[in-house]
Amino acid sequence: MHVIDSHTGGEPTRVILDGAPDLGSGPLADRALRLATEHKKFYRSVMLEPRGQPAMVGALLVEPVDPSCVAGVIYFDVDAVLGMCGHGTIGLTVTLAHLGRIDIGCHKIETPAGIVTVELHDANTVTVTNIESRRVQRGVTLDVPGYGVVTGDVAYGGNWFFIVDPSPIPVEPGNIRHLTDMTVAIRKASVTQGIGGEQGELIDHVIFQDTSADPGVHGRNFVLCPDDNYDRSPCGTGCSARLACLAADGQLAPGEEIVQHSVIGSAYRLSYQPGPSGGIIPSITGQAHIMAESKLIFADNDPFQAGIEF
(Lines of atoms letter the chains of each structure in order from A and count residues from 1; the text may use other names and numbers.)
(Lines give C-alpha, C1' and ligand atoms only; values in the text may rest on other atoms or scores of the structure.)
Protein backbone atom coordinates (compact mmCIF):
# COMPACT_ATOMS: atom_id res chain seq x y z
CA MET A 1 0.00 0.00 0.00
CA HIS A 2 1.63 3.25 -1.19
CA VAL A 3 1.19 6.09 1.34
CA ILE A 4 2.51 9.60 1.93
CA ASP A 5 2.54 10.98 5.47
CA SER A 6 2.41 14.67 6.33
CA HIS A 7 1.55 16.73 9.35
CA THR A 8 -0.50 19.91 9.59
CA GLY A 9 0.47 21.89 12.65
CA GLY A 10 1.66 18.64 14.22
CA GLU A 11 -1.47 16.63 13.33
CA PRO A 12 -0.59 13.68 11.03
CA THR A 13 -2.33 12.78 7.77
CA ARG A 14 -1.69 9.55 5.84
CA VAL A 15 -2.73 9.78 2.18
CA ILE A 16 -3.44 6.34 0.69
CA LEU A 17 -2.58 6.23 -3.01
CA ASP A 18 -3.26 2.55 -3.73
CA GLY A 19 -3.91 -0.82 -2.09
CA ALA A 20 -7.29 0.05 -0.56
CA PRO A 21 -10.49 -2.00 -1.02
CA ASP A 22 -12.74 -1.19 -3.96
CA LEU A 23 -15.61 0.95 -2.68
CA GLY A 24 -17.44 1.01 -6.00
CA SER A 25 -18.85 4.14 -7.58
CA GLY A 26 -21.55 6.67 -6.79
CA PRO A 27 -21.72 9.54 -4.29
CA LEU A 28 -18.80 9.84 -1.90
CA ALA A 29 -21.19 9.71 1.05
CA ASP A 30 -22.28 6.24 -0.10
CA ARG A 31 -18.71 5.08 -0.58
CA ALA A 32 -17.78 6.45 2.85
CA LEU A 33 -20.65 4.45 4.35
CA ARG A 34 -19.31 1.29 2.66
CA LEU A 35 -15.88 1.97 4.13
CA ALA A 36 -17.40 2.45 7.59
CA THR A 37 -19.65 -0.60 7.54
CA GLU A 38 -17.79 -3.13 5.37
CA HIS A 39 -14.09 -2.33 5.76
CA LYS A 40 -13.52 -1.32 9.36
CA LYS A 41 -10.71 -3.88 9.76
CA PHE A 42 -8.89 -2.30 6.81
CA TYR A 43 -8.96 1.29 7.96
CA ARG A 44 -8.15 0.39 11.56
CA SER A 45 -5.12 -1.64 10.41
CA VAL A 46 -3.76 1.46 8.65
CA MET A 47 -4.27 3.77 11.64
CA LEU A 48 -3.46 1.52 14.60
CA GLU A 49 0.04 1.01 15.90
CA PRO A 50 2.50 -0.34 14.84
CA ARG A 51 1.83 1.14 11.36
CA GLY A 52 -0.08 4.18 12.50
CA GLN A 53 0.20 6.56 15.41
CA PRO A 54 -2.15 8.31 17.83
CA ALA A 55 -4.14 11.17 16.28
CA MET A 56 -3.35 10.12 12.69
CA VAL A 57 -6.09 10.64 10.08
CA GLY A 58 -6.24 8.62 6.88
CA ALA A 59 -7.10 10.22 3.54
CA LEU A 60 -8.20 7.62 0.99
CA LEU A 61 -7.97 8.99 -2.54
CA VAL A 62 -10.95 8.00 -4.70
CA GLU A 63 -12.38 9.10 -8.03
CA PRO A 64 -14.54 12.21 -7.63
CA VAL A 65 -18.07 12.29 -8.99
CA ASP A 66 -17.73 15.93 -10.05
CA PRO A 67 -15.24 16.15 -12.96
CA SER A 68 -14.23 19.68 -11.93
CA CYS A 69 -12.55 18.24 -8.80
CA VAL A 70 -8.87 17.27 -8.86
CA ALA A 71 -9.50 14.47 -6.37
CA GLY A 72 -12.07 12.74 -4.25
CA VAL A 73 -11.17 11.81 -0.69
CA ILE A 74 -12.65 9.90 2.24
CA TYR A 75 -11.20 10.69 5.67
CA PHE A 76 -11.09 8.39 8.68
CA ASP A 77 -9.35 7.92 11.99
CA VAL A 78 -8.93 4.71 13.94
CA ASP A 79 -12.52 4.78 15.21
CA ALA A 80 -14.65 6.58 12.62
CA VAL A 81 -15.09 7.53 8.98
CA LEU A 82 -15.33 11.33 8.88
CA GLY A 83 -17.47 13.63 6.77
CA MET A 84 -14.69 16.16 6.32
CA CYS A 85 -11.26 16.96 7.79
CA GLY A 86 -9.68 20.41 7.64
CA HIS A 87 -6.12 19.52 8.62
CA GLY A 88 -6.34 16.47 6.38
CA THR A 89 -7.39 18.62 3.41
CA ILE A 90 -4.38 20.90 3.98
CA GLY A 91 -2.14 17.82 4.17
CA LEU A 92 -3.76 16.25 1.10
CA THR A 93 -3.29 19.44 -0.93
CA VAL A 94 0.41 19.63 -0.05
CA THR A 95 0.72 15.92 -0.88
CA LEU A 96 -0.92 16.35 -4.30
CA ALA A 97 1.53 19.18 -5.01
CA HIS A 98 4.43 16.98 -3.87
CA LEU A 99 3.26 14.35 -6.38
CA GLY A 100 3.07 16.94 -9.16
CA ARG A 101 -0.69 16.50 -9.56
CA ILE A 102 -1.54 20.15 -8.80
CA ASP A 103 0.30 23.46 -8.88
CA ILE A 104 0.02 26.82 -7.13
CA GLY A 105 -3.54 28.14 -7.38
CA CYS A 106 -7.13 27.11 -6.62
CA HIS A 107 -8.51 23.59 -6.90
CA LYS A 108 -11.65 21.67 -5.91
CA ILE A 109 -11.67 18.51 -3.79
CA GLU A 110 -14.74 16.33 -3.29
CA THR A 111 -15.47 14.97 0.21
CA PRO A 112 -18.45 13.05 1.65
CA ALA A 113 -19.61 16.34 3.23
CA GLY A 114 -19.44 18.23 -0.06
CA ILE A 115 -17.00 19.96 -2.41
CA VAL A 116 -14.37 22.19 -0.82
CA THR A 117 -12.01 24.63 -2.53
CA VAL A 118 -8.32 24.76 -1.70
CA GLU A 119 -5.79 27.41 -2.64
CA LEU A 120 -2.16 26.30 -2.65
CA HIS A 121 -0.09 29.41 -1.89
CA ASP A 122 3.32 27.71 -1.80
CA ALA A 123 4.73 24.24 -1.15
CA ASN A 124 3.40 24.21 2.41
CA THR A 125 0.66 26.84 2.81
CA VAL A 126 -2.98 26.13 1.96
CA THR A 127 -6.31 27.91 2.41
CA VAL A 128 -9.34 25.64 2.63
CA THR A 129 -12.75 27.11 1.85
CA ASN A 130 -14.96 24.68 3.72
CA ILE A 131 -18.56 23.60 3.28
CA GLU A 132 -21.29 25.76 4.82
CA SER A 133 -21.13 25.57 8.61
CA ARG A 134 -23.74 26.45 11.21
CA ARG A 135 -24.63 26.59 14.87
CA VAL A 136 -27.50 24.27 15.68
CA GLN A 137 -28.09 24.91 19.40
CA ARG A 138 -26.85 27.60 21.78
CA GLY A 139 -26.29 27.18 25.51
CA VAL A 140 -27.09 23.47 25.79
CA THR A 141 -26.73 22.09 29.32
CA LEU A 142 -25.34 18.61 29.97
CA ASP A 143 -25.14 16.73 33.25
CA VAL A 144 -21.70 15.14 32.98
CA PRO A 145 -20.98 12.31 35.45
CA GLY A 146 -18.00 13.16 37.59
CA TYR A 147 -17.93 16.80 36.45
CA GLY A 148 -21.39 18.23 37.02
CA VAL A 149 -23.24 20.64 34.75
CA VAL A 150 -21.49 21.77 31.56
CA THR A 151 -22.93 24.26 29.06
CA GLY A 152 -21.93 24.57 25.42
CA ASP A 153 -23.03 25.08 21.82
CA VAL A 154 -23.75 22.40 19.22
CA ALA A 155 -22.35 23.32 15.81
CA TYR A 156 -21.51 21.69 12.48
CA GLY A 157 -18.36 22.34 10.44
CA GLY A 158 -18.16 19.11 8.43
CA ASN A 159 -18.26 17.09 11.68
CA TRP A 160 -20.41 17.56 14.81
CA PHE A 161 -19.05 19.57 17.73
CA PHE A 162 -19.97 20.42 21.30
CA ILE A 163 -18.11 23.68 22.03
CA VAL A 164 -17.49 24.82 25.60
CA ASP A 165 -16.42 28.46 25.96
CA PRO A 166 -14.77 29.36 28.26
CA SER A 167 -12.87 26.17 28.90
CA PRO A 168 -13.34 24.81 32.45
CA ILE A 169 -9.66 23.74 32.42
CA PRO A 170 -6.80 25.95 31.19
CA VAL A 171 -5.85 24.88 27.66
CA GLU A 172 -2.18 24.15 28.27
CA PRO A 173 0.03 21.17 27.31
CA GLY A 174 0.45 20.19 30.95
CA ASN A 175 -3.33 19.68 31.23
CA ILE A 176 -3.78 17.42 28.19
CA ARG A 177 -4.66 14.33 30.28
CA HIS A 178 -7.28 16.23 32.31
CA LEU A 179 -8.65 17.95 29.19
CA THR A 180 -8.95 14.58 27.45
CA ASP A 181 -10.73 12.87 30.34
CA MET A 182 -13.31 15.64 30.70
CA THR A 183 -14.04 16.00 26.98
CA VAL A 184 -14.48 12.21 26.65
CA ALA A 185 -17.00 12.38 29.50
CA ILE A 186 -18.82 15.27 27.81
CA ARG A 187 -19.10 13.44 24.51
CA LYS A 188 -20.47 10.34 26.26
CA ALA A 189 -22.99 12.51 28.11
CA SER A 190 -24.10 14.17 24.87
CA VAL A 191 -24.83 10.76 23.37
CA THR A 192 -26.71 9.40 26.39
CA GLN A 193 -28.71 12.64 26.76
CA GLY A 194 -29.62 12.87 23.07
CA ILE A 195 -27.76 16.07 22.26
CA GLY A 196 -26.57 16.36 18.64
CA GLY A 197 -27.58 17.42 15.16
CA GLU A 198 -31.04 18.19 13.80
CA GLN A 199 -31.45 14.67 12.42
CA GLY A 200 -30.07 12.97 15.52
CA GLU A 201 -26.44 13.03 14.41
CA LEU A 202 -24.11 12.21 17.28
CA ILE A 203 -21.49 14.58 18.64
CA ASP A 204 -18.12 13.24 17.47
CA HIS A 205 -15.82 16.08 18.60
CA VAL A 206 -15.65 18.28 21.71
CA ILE A 207 -13.91 21.67 21.87
CA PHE A 208 -12.70 23.56 24.91
CA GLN A 209 -12.09 27.16 23.87
CA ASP A 210 -9.70 29.28 25.93
CA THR A 211 -8.17 32.75 25.71
CA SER A 212 -4.56 33.46 24.75
CA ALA A 213 -2.00 35.67 26.45
CA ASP A 214 -0.74 36.66 22.98
CA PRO A 215 -2.59 39.83 21.88
CA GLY A 216 -2.32 38.74 18.25
CA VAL A 217 -4.07 35.41 18.88
CA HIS A 218 -7.85 35.20 19.26
CA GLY A 219 -7.83 32.02 21.32
CA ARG A 220 -6.39 28.63 22.11
CA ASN A 221 -8.37 25.40 21.83
CA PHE A 222 -8.34 21.78 22.85
CA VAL A 223 -10.19 19.47 20.45
CA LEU A 224 -11.14 15.87 21.22
CA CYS A 225 -11.41 13.66 18.12
CA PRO A 226 -13.54 10.49 17.70
CA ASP A 227 -10.61 8.21 18.58
CA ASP A 228 -10.23 9.93 22.00
CA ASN A 229 -7.00 11.60 20.90
CA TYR A 230 -6.58 15.37 20.88
CA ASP A 231 -6.05 17.36 17.71
CA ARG A 232 -2.52 18.71 17.55
CA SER A 233 -3.71 21.32 15.04
CA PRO A 234 -6.49 23.81 15.86
CA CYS A 235 -8.88 21.50 13.88
CA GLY A 236 -10.22 22.85 10.59
CA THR A 237 -13.78 21.57 10.91
CA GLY A 238 -13.77 22.60 14.58
CA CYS A 239 -12.64 26.11 13.68
CA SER A 240 -15.43 26.19 11.07
CA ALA A 241 -17.99 25.29 13.74
CA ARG A 242 -16.45 27.86 16.09
CA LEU A 243 -16.64 30.57 13.41
CA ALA A 244 -20.33 29.76 12.96
CA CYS A 245 -20.87 30.43 16.68
CA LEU A 246 -18.91 33.70 16.60
CA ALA A 247 -20.89 34.84 13.56
CA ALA A 248 -24.22 33.89 15.14
CA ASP A 249 -23.34 35.90 18.26
CA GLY A 250 -22.19 38.92 16.24
CA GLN A 251 -18.66 38.64 17.65
CA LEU A 252 -16.87 38.44 14.29
CA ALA A 253 -17.67 40.28 11.07
CA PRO A 254 -17.55 38.68 7.62
CA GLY A 255 -14.04 38.91 6.19
CA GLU A 256 -12.43 39.73 9.54
CA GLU A 257 -9.41 37.47 10.13
CA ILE A 258 -8.39 35.94 13.44
CA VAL A 259 -5.63 33.57 14.53
CA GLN A 260 -6.49 30.38 16.41
CA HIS A 261 -3.88 28.32 18.26
CA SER A 262 -4.10 24.67 19.26
CA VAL A 263 -3.17 23.32 22.68
CA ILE A 264 0.41 22.81 21.43
CA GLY A 265 0.59 26.28 19.87
CA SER A 266 0.19 25.54 16.14
CA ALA A 267 -1.80 28.18 14.25
CA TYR A 268 -4.58 28.63 11.71
CA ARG A 269 -5.74 31.92 10.21
CA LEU A 270 -9.54 32.04 10.05
CA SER A 271 -12.28 34.11 8.44
CA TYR A 272 -15.71 33.57 6.94
CA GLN A 273 -18.32 34.87 4.51
CA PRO A 274 -22.11 34.49 4.82
CA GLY A 275 -23.43 31.21 3.44
CA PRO A 276 -26.35 30.77 1.03
CA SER A 277 -28.46 28.82 3.54
CA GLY A 278 -28.08 31.01 6.61
CA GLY A 279 -24.78 29.60 7.84
CA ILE A 280 -21.24 30.68 7.03
CA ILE A 281 -18.53 29.68 4.55
CA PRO A 282 -15.29 29.34 6.55
CA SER A 283 -11.75 29.85 5.29
CA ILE A 284 -8.90 28.12 7.12
CA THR A 285 -5.24 28.79 6.30
CA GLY A 286 -2.51 26.54 7.66
CA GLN A 287 0.71 24.77 6.77
CA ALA A 288 1.52 21.12 6.18
CA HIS A 289 4.85 19.35 5.74
CA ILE A 290 5.62 16.03 4.09
CA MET A 291 7.22 13.55 6.52
CA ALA A 292 7.50 10.24 4.65
CA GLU A 293 6.67 8.33 1.49
CA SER A 294 6.49 4.58 1.97
CA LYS A 295 4.78 1.28 1.28
CA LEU A 296 2.85 -0.46 4.03
CA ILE A 297 3.19 -4.24 4.12
CA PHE A 298 0.49 -6.56 5.51
CA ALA A 299 2.26 -9.92 5.84
CA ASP A 300 0.08 -12.98 6.49
CA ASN A 301 2.42 -14.19 9.25
CA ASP A 302 2.45 -10.82 11.05
CA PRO A 303 0.69 -11.30 14.43
CA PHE A 304 -0.22 -7.59 14.36
CA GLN A 305 -1.29 -7.45 10.72
CA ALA A 306 -4.58 -5.85 11.77
CA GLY A 307 -2.88 -3.51 14.26
CA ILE A 308 -2.56 -3.59 18.03
CA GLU A 309 -6.00 -3.83 19.60
CA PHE A 310 -6.78 -3.29 23.28
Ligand code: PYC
Contents of the next structure:
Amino acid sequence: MHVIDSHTGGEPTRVILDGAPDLGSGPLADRALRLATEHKKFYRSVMLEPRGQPAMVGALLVEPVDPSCVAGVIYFDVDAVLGMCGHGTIGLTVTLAHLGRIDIGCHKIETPAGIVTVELHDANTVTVTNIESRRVQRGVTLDVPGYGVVTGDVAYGGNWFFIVDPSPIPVEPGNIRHLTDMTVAIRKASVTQGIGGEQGELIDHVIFQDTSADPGVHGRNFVLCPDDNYDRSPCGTGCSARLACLAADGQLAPGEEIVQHSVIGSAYRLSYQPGPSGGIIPSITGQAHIMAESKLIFADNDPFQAGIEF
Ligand code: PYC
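Take the protein just shown as the form predicted alone and give its structure as the form predicted in complex with the ligand.
Complete assembly follows, chain above in first position.
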Protein backbone atom coordinates (compact mmCIF):
# COMPACT_ATOMS: atom_id res chain seq x y z
CA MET A 1 0.00 0.00 0.00
CA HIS A 2 1.54 3.30 -1.11
CA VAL A 3 0.87 6.29 1.11
CA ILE A 4 1.98 9.91 1.36
CA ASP A 5 2.05 11.51 4.81
CA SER A 6 1.75 15.24 5.38
CA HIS A 7 0.91 17.41 8.33
CA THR A 8 -1.31 20.48 8.44
CA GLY A 9 -0.24 22.69 11.33
CA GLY A 10 1.08 19.57 13.07
CA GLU A 11 -2.00 17.39 12.39
CA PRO A 12 -1.07 14.36 10.24
CA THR A 13 -2.87 13.18 7.08
CA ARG A 14 -2.07 9.89 5.34
CA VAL A 15 -3.20 9.82 1.69
CA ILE A 16 -3.73 6.23 0.50
CA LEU A 17 -2.85 5.86 -3.15
CA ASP A 18 -3.49 2.13 -3.66
CA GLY A 19 -4.06 -1.17 -1.85
CA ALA A 20 -7.46 -0.27 -0.30
CA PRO A 21 -10.64 -2.40 -0.55
CA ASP A 22 -12.95 -1.76 -3.52
CA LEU A 23 -15.90 0.35 -2.28
CA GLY A 24 -17.83 0.36 -5.59
CA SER A 25 -18.82 3.39 -7.62
CA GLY A 26 -21.98 4.89 -6.03
CA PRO A 27 -22.34 8.17 -4.10
CA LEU A 28 -19.40 8.86 -1.78
CA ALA A 29 -21.68 8.82 1.28
CA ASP A 30 -22.63 5.19 0.42
CA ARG A 31 -19.00 4.25 -0.14
CA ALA A 32 -18.07 5.89 3.19
CA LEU A 33 -20.78 3.83 4.94
CA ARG A 34 -19.40 0.67 3.31
CA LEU A 35 -15.90 1.56 4.56
CA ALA A 36 -17.27 2.17 8.08
CA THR A 37 -19.32 -1.01 8.30
CA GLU A 38 -17.40 -3.59 6.23
CA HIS A 39 -13.75 -2.54 6.39
CA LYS A 40 -13.09 -1.33 9.93
CA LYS A 41 -10.13 -3.72 10.33
CA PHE A 42 -8.55 -2.25 7.19
CA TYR A 43 -8.75 1.39 8.15
CA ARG A 44 -7.76 0.78 11.77
CA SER A 45 -4.64 -1.13 10.64
CA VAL A 46 -3.53 1.91 8.59
CA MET A 47 -4.08 4.40 11.47
CA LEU A 48 -3.07 2.40 14.56
CA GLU A 49 0.47 2.23 15.83
CA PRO A 50 2.97 0.92 14.80
CA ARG A 51 2.15 1.99 11.19
CA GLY A 52 0.05 5.00 12.14
CA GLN A 53 0.27 7.56 14.91
CA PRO A 54 -2.13 9.19 17.37
CA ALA A 55 -4.37 11.86 15.76
CA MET A 56 -3.59 10.72 12.21
CA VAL A 57 -6.41 11.03 9.66
CA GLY A 58 -6.52 8.76 6.61
CA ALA A 59 -7.55 10.09 3.19
CA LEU A 60 -8.60 7.29 0.87
CA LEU A 61 -8.52 8.47 -2.75
CA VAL A 62 -11.53 7.22 -4.74
CA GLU A 63 -12.98 7.94 -8.18
CA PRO A 64 -15.31 11.00 -7.88
CA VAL A 65 -18.91 10.72 -9.15
CA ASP A 66 -18.69 14.28 -10.54
CA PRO A 67 -16.11 14.26 -13.36
CA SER A 68 -15.33 17.96 -12.78
CA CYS A 69 -13.65 17.01 -9.46
CA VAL A 70 -9.90 16.30 -9.47
CA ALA A 71 -10.38 13.61 -6.78
CA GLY A 72 -12.87 11.87 -4.55
CA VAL A 73 -11.80 11.26 -0.96
CA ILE A 74 -13.09 9.47 2.12
CA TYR A 75 -11.55 10.56 5.43
CA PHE A 76 -11.30 8.46 8.58
CA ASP A 77 -9.48 8.32 11.86
CA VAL A 78 -8.83 5.20 13.88
CA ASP A 79 -12.38 5.18 15.28
CA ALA A 80 -14.69 6.75 12.70
CA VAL A 81 -15.24 7.50 9.03
CA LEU A 82 -15.61 11.30 8.72
CA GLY A 83 -18.00 13.32 6.54
CA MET A 84 -15.31 15.89 5.74
CA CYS A 85 -11.94 16.94 7.09
CA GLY A 86 -10.52 20.44 6.70
CA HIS A 87 -6.91 19.79 7.66
CA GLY A 88 -7.05 16.58 5.59
CA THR A 89 -8.24 18.53 2.53
CA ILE A 90 -5.33 20.97 2.91
CA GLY A 91 -2.96 18.00 3.24
CA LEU A 92 -4.56 16.18 0.29
CA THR A 93 -4.30 19.27 -1.95
CA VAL A 94 -0.61 19.73 -1.16
CA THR A 95 -0.12 15.98 -1.77
CA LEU A 96 -1.89 16.11 -5.17
CA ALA A 97 0.41 19.02 -6.13
CA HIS A 98 3.46 17.07 -4.88
CA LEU A 99 2.38 14.18 -7.14
CA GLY A 100 2.06 16.58 -10.08
CA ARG A 101 -1.69 15.89 -10.38
CA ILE A 102 -2.78 19.53 -9.88
CA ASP A 103 -1.28 22.98 -10.45
CA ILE A 104 -1.57 26.28 -8.61
CA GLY A 105 -5.20 27.46 -8.85
CA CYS A 106 -8.74 26.31 -7.99
CA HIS A 107 -9.93 22.69 -8.03
CA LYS A 108 -12.96 20.72 -6.83
CA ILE A 109 -12.77 17.70 -4.52
CA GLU A 110 -15.70 15.36 -3.78
CA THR A 111 -16.23 14.20 -0.17
CA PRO A 112 -19.09 12.26 1.49
CA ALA A 113 -20.39 15.59 2.86
CA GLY A 114 -20.40 17.26 -0.59
CA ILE A 115 -18.10 18.96 -3.08
CA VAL A 116 -15.55 21.41 -1.68
CA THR A 117 -13.35 23.85 -3.59
CA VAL A 118 -9.65 24.22 -2.90
CA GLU A 119 -7.32 26.97 -4.04
CA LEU A 120 -3.64 26.02 -4.08
CA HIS A 121 -1.72 29.29 -3.61
CA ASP A 122 1.80 27.81 -3.48
CA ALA A 123 3.36 24.41 -2.70
CA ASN A 124 2.13 24.56 0.91
CA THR A 125 -0.72 27.07 1.23
CA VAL A 126 -4.35 26.14 0.51
CA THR A 127 -7.75 27.77 0.96
CA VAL A 128 -10.63 25.31 1.40
CA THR A 129 -14.14 26.57 0.63
CA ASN A 130 -16.17 24.13 2.66
CA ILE A 131 -19.73 22.83 2.37
CA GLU A 132 -22.53 24.94 3.88
CA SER A 133 -22.23 24.95 7.66
CA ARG A 134 -24.84 25.84 10.28
CA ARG A 135 -25.64 26.11 13.96
CA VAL A 136 -28.58 23.90 14.88
CA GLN A 137 -28.94 24.52 18.63
CA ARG A 138 -27.78 27.38 20.85
CA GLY A 139 -27.09 27.24 24.60
CA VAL A 140 -27.72 23.54 25.15
CA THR A 141 -27.05 22.36 28.71
CA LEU A 142 -25.50 19.00 29.46
CA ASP A 143 -25.09 17.43 32.88
CA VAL A 144 -21.55 16.05 32.65
CA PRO A 145 -20.67 13.44 35.31
CA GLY A 146 -17.70 14.63 37.36
CA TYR A 147 -17.87 18.17 35.92
CA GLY A 148 -21.44 19.45 36.43
CA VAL A 149 -23.53 21.50 34.03
CA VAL A 150 -21.84 22.58 30.78
CA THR A 151 -23.47 24.84 28.18
CA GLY A 152 -22.62 24.83 24.48
CA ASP A 153 -23.86 25.11 20.90
CA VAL A 154 -24.46 22.23 18.47
CA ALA A 155 -23.19 23.05 14.97
CA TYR A 156 -22.34 21.29 11.71
CA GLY A 157 -19.29 21.96 9.56
CA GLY A 158 -19.00 18.62 7.73
CA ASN A 159 -18.85 16.80 11.10
CA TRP A 160 -20.97 17.40 14.24
CA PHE A 161 -19.62 19.65 16.99
CA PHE A 162 -20.52 20.62 20.55
CA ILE A 163 -18.85 24.01 21.06
CA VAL A 164 -18.19 25.42 24.52
CA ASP A 165 -17.30 29.13 24.56
CA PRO A 166 -15.70 30.32 26.77
CA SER A 167 -13.59 27.28 27.55
CA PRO A 168 -13.91 26.17 31.18
CA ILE A 169 -10.17 25.29 31.16
CA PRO A 170 -7.42 27.56 29.75
CA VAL A 171 -6.53 26.23 26.27
CA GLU A 172 -2.78 25.71 26.60
CA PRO A 173 -0.46 22.75 25.97
CA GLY A 174 0.11 22.10 29.69
CA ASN A 175 -3.64 21.40 30.09
CA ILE A 176 -4.02 18.90 27.23
CA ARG A 177 -4.64 15.89 29.57
CA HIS A 178 -7.29 17.80 31.53
CA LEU A 179 -8.88 19.25 28.33
CA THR A 180 -9.03 15.75 26.81
CA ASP A 181 -10.66 14.17 29.88
CA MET A 182 -13.36 16.85 30.12
CA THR A 183 -14.19 16.92 26.39
CA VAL A 184 -14.42 13.10 26.32
CA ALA A 185 -16.87 13.29 29.26
CA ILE A 186 -18.92 15.94 27.38
CA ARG A 187 -19.11 13.82 24.23
CA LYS A 188 -20.27 10.82 26.27
CA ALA A 189 -22.88 12.98 28.05
CA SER A 190 -24.18 14.25 24.67
CA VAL A 191 -24.85 10.63 23.68
CA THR A 192 -26.54 9.58 26.95
CA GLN A 193 -28.61 12.83 27.03
CA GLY A 194 -29.69 12.54 23.38
CA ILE A 195 -28.03 15.76 22.13
CA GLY A 196 -26.97 15.67 18.46
CA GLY A 197 -27.81 16.80 14.95
CA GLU A 198 -31.30 17.41 13.50
CA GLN A 199 -31.60 13.76 12.42
CA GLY A 200 -30.13 12.43 15.66
CA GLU A 201 -26.55 12.40 14.30
CA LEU A 202 -24.03 11.82 17.08
CA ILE A 203 -21.74 14.61 18.24
CA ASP A 204 -18.35 13.37 17.02
CA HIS A 205 -16.17 16.35 18.04
CA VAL A 206 -16.09 18.74 21.02
CA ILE A 207 -14.53 22.23 20.91
CA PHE A 208 -13.37 24.40 23.79
CA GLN A 209 -12.92 27.96 22.52
CA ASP A 210 -10.60 30.29 24.47
CA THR A 211 -9.35 33.82 23.90
CA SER A 212 -5.76 34.50 22.81
CA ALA A 213 -3.20 36.91 24.21
CA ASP A 214 -1.48 37.08 20.78
CA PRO A 215 -2.23 40.38 18.98
CA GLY A 216 -4.35 39.83 15.87
CA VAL A 217 -5.42 36.34 16.93
CA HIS A 218 -9.15 35.84 17.48
CA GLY A 219 -8.83 32.80 19.74
CA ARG A 220 -7.22 29.49 20.59
CA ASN A 221 -9.16 26.22 20.47
CA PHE A 222 -8.94 22.67 21.71
CA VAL A 223 -10.75 20.15 19.49
CA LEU A 224 -11.45 16.57 20.57
CA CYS A 225 -11.70 14.12 17.64
CA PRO A 226 -13.65 10.81 17.54
CA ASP A 227 -10.53 8.78 18.41
CA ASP A 228 -10.15 10.76 21.70
CA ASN A 229 -7.07 12.53 20.34
CA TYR A 230 -6.94 16.30 20.01
CA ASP A 231 -6.56 18.06 16.68
CA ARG A 232 -3.12 19.61 16.45
CA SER A 233 -4.51 22.03 13.84
CA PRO A 234 -7.44 24.39 14.59
CA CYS A 235 -9.72 21.79 12.82
CA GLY A 236 -11.19 22.89 9.49
CA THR A 237 -14.67 21.45 9.99
CA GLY A 238 -14.64 22.68 13.61
CA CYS A 239 -13.71 26.22 12.51
CA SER A 240 -16.55 25.99 9.95
CA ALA A 241 -19.02 25.08 12.70
CA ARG A 242 -17.68 27.87 14.91
CA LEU A 243 -17.92 30.43 12.06
CA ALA A 244 -21.58 29.42 11.73
CA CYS A 245 -22.08 30.25 15.42
CA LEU A 246 -20.25 33.61 15.12
CA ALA A 247 -22.37 34.47 12.07
CA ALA A 248 -25.63 33.44 13.79
CA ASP A 249 -24.74 35.63 16.79
CA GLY A 250 -23.86 38.61 14.56
CA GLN A 251 -20.27 38.59 15.89
CA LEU A 252 -18.54 38.33 12.50
CA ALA A 253 -19.58 39.94 9.22
CA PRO A 254 -19.41 38.12 5.86
CA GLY A 255 -15.92 38.49 4.34
CA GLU A 256 -14.30 39.64 7.61
CA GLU A 257 -11.16 37.60 8.29
CA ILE A 258 -10.01 36.22 11.65
CA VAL A 259 -7.02 34.14 12.70
CA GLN A 260 -7.72 31.02 14.77
CA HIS A 261 -4.98 29.17 16.65
CA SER A 262 -5.00 25.56 17.83
CA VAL A 263 -3.92 24.51 21.32
CA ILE A 264 -0.35 24.05 20.02
CA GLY A 265 -0.42 27.45 18.26
CA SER A 266 -0.84 26.48 14.59
CA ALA A 267 -2.95 28.94 12.60
CA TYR A 268 -5.85 29.10 10.12
CA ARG A 269 -7.21 32.25 8.50
CA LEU A 270 -11.01 32.10 8.45
CA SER A 271 -13.90 33.93 6.84
CA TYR A 272 -17.33 33.12 5.42
CA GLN A 273 -20.02 34.12 2.96
CA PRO A 274 -23.77 33.59 3.46
CA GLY A 275 -24.92 30.16 2.22
CA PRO A 276 -27.92 29.41 -0.04
CA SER A 277 -29.87 27.55 2.69
CA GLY A 278 -29.53 29.95 5.62
CA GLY A 279 -26.11 28.74 6.78
CA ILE A 280 -22.64 29.96 5.81
CA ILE A 281 -19.96 28.94 3.32
CA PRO A 282 -16.67 28.89 5.26
CA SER A 283 -13.18 29.58 3.87
CA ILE A 284 -10.22 28.10 5.70
CA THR A 285 -6.64 28.93 4.76
CA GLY A 286 -3.77 26.89 6.17
CA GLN A 287 -0.49 25.24 5.31
CA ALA A 288 0.55 21.59 4.94
CA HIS A 289 3.97 19.99 4.52
CA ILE A 290 4.83 16.59 3.04
CA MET A 291 6.60 14.29 5.54
CA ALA A 292 6.99 10.88 3.88
CA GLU A 293 6.29 8.76 0.83
CA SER A 294 6.06 5.16 2.01
CA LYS A 295 5.02 1.63 1.17
CA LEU A 296 3.16 0.03 4.09
CA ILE A 297 3.74 -3.71 4.53
CA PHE A 298 1.24 -5.99 6.31
CA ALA A 299 3.17 -9.28 6.57
CA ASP A 300 1.14 -12.41 7.45
CA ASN A 301 3.63 -13.36 10.18
CA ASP A 302 3.55 -9.88 11.78
CA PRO A 303 1.85 -10.19 15.21
CA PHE A 304 0.78 -6.54 14.85
CA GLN A 305 -0.40 -6.80 11.24
CA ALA A 306 -3.75 -5.25 12.33
CA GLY A 307 -2.08 -2.63 14.54
CA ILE A 308 -1.80 -2.49 18.32
CA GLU A 309 -5.34 -3.12 19.61
CA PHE A 310 -6.20 -3.01 23.30
O1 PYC B 1 -9.70 19.56 10.15
O2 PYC B 1 -11.81 19.07 9.90
C3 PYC B 1 -10.69 18.84 10.36
C4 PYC B 1 -10.51 17.64 11.18
C5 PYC B 1 -11.44 16.73 11.57
C6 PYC B 1 -10.78 15.77 12.34
C7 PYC B 1 -9.46 16.13 12.41
N8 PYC B 1 -9.30 17.27 11.69
